[in-house]
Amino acid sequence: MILELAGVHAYYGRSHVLHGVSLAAAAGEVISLLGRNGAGKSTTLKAIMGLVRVGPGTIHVDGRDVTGRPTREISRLGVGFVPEDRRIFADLTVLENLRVGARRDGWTIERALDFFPMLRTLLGRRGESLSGGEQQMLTIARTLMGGPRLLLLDEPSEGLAPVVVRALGERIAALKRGGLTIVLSEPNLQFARRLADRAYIIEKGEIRFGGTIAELDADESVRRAYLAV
C-alpha cells in the first residue's frame, strides 16, 4: 500500500476532530472521501501531510512511518497536496508559480504545460488575475512540478462551473490512468463516482462506510444516511 492510515485521531488545539479514522491506498488506486461539510475529509488530508496534530494513530507512506513528522518530510517522500484554498502565489505570475514548485525529479514545466494547455497562453498572467477553475489547474499544475506518487486532492469541484468541473475531472481521469495514487476529498459524490475506485464515508471524525463505488451505488441506506442522496 502507498498509504495506510491505522486508528488516526487528530486534533485541532483542543478540538478533537478524527476519531480512529483507518484507511488504504494502493499503488494506482484513486480513493474518494465523502461526507458532508464539517465531517472530517480535509483534516484526514491534513493528517497525512502533517499539518494537525495526531495521535493515537498511525499513518504509513510507503511503508515509511510519517505520524507527525514535519510537512516537508513528508512532501520529500512524494505527497503532493492540493489545498481546498488552492494557495497560489497572487503576485507572482503562472510561470513564477509553476517554477516554485519545481523539483529535480519532478515535473518540468514543458510537461506541466501540455497537460494543462490553457496555461500556456496564461503564462504572464499573475495569479490573482485568474478564474476559479484557472487557479485550480495552476495549482494542481504546481503541485505535479513536484513529482508526486501520491497525490491528496482537497474537494477540488468546490465552487467551479459545471463545464469546468468536466474540464477538470477529465484531467484527474488522466493521472490516474498515468498510474498516480490519488485521494480525493470531494462532497460531489457524481464527480467522485466517475474517478474513483473506493470510497470512505466520513460522518463526525469516524468511517461509516469503506468499499468500492458499486458497493456503495448498491447500498441506498448509506447513501441517504451519510450523503443525502
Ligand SMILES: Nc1ncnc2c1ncn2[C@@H]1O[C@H](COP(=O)(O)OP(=O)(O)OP(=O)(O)O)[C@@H](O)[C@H]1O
Given for the second form:
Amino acid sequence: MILELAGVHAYYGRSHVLHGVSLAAAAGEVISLLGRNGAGKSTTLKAIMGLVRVGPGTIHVDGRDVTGRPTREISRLGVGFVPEDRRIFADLTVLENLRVGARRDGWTIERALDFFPMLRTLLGRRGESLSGGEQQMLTIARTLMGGPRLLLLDEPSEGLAPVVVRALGERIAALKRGGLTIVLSEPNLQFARRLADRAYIIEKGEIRFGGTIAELDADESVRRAYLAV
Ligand SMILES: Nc1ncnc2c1ncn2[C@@H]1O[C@H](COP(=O)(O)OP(=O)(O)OP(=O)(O)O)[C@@H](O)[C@H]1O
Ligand SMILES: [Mg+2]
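Compare with the form predicted alone: the form predicted together with the ligand:
The next block holds the full complex; its first chain is the one shown before.
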C-alpha cells in the first residue's frame, strides 16, 4: 500500500473531528473519498499532509510512518496536495507559479505545459487574472512540478462549469493512466465514478462505506444516507 490510514483521529484545537478513519490506496489506484459538506473529507487529506493534529491512529506512506511528521517531510516523500481553496500566487505569473512548485526530481516546465497545453498560452498572465478552471489546472500543474507519487485532490471540480469539469476529469484520467496514485475528495459520486477504482464514504468523521463503485451503485440505501443526491 502506498497510503494507509489506521484508526486516525484528528482535531482542530479541542474540536475532535475524525473518529478513527481507516483507508488505504495501492500503487496506481484512484480512490475517492465521498461525503457531504462537513463530513471530514478535507480534514482527512490535511491529516495525511500533517496539517492537523492527529492521534491516536497511524498514517503510513510507502510503509513509512509519517504520523505527526512535518508537512515538508511528507511532501518530500512524494505526496502532493491540491487543497480545496486553490492556493495559486495571485501576484505571480503562470510561469512563476509553476517554478515555485519545481523540484530537482520533479516535472519540467515543458512536461507540465505538454500535459496542460492551455497553460502555454497563459504563461505571462498573473494568477489573479485566470478563470476558476485555469486556476485549478495551474494548481494541479504546480503540484505535479514536485513530481508526486501520491496526489491528494480536494474537490477539484468544485465551482467549475461542466465543460471544464469534463476537461479536468480527462486530465485526472491521464494521470491515472500514467500510474499515479490519487486520492480524490468529492461531495458527489458523478465526477468520481469515471475515475475511481474504489470509494470510501465519510460521515461525521467516520468511514461508513468502503468498496468498489459497482458495490456503491448496488447499495442505494448507503448512497441515500451519506451522499448528496
Ligand atoms: N479550521 C477548522 N477549525 C475548526 N473546525 C473545523 C475547521 N475546519 C473544519 N472544521 C470542522 O470539521 C468538520 C469536518 O470538516 P471538513 O472541512 O473536513 O469537511 P469536508 O468533508 O471537507 O466538507 P466540505 O465538503 O464542506 O469541504 C466540520 O464539522 C467542520 O466544521
Ligand atoms: Mg472540504
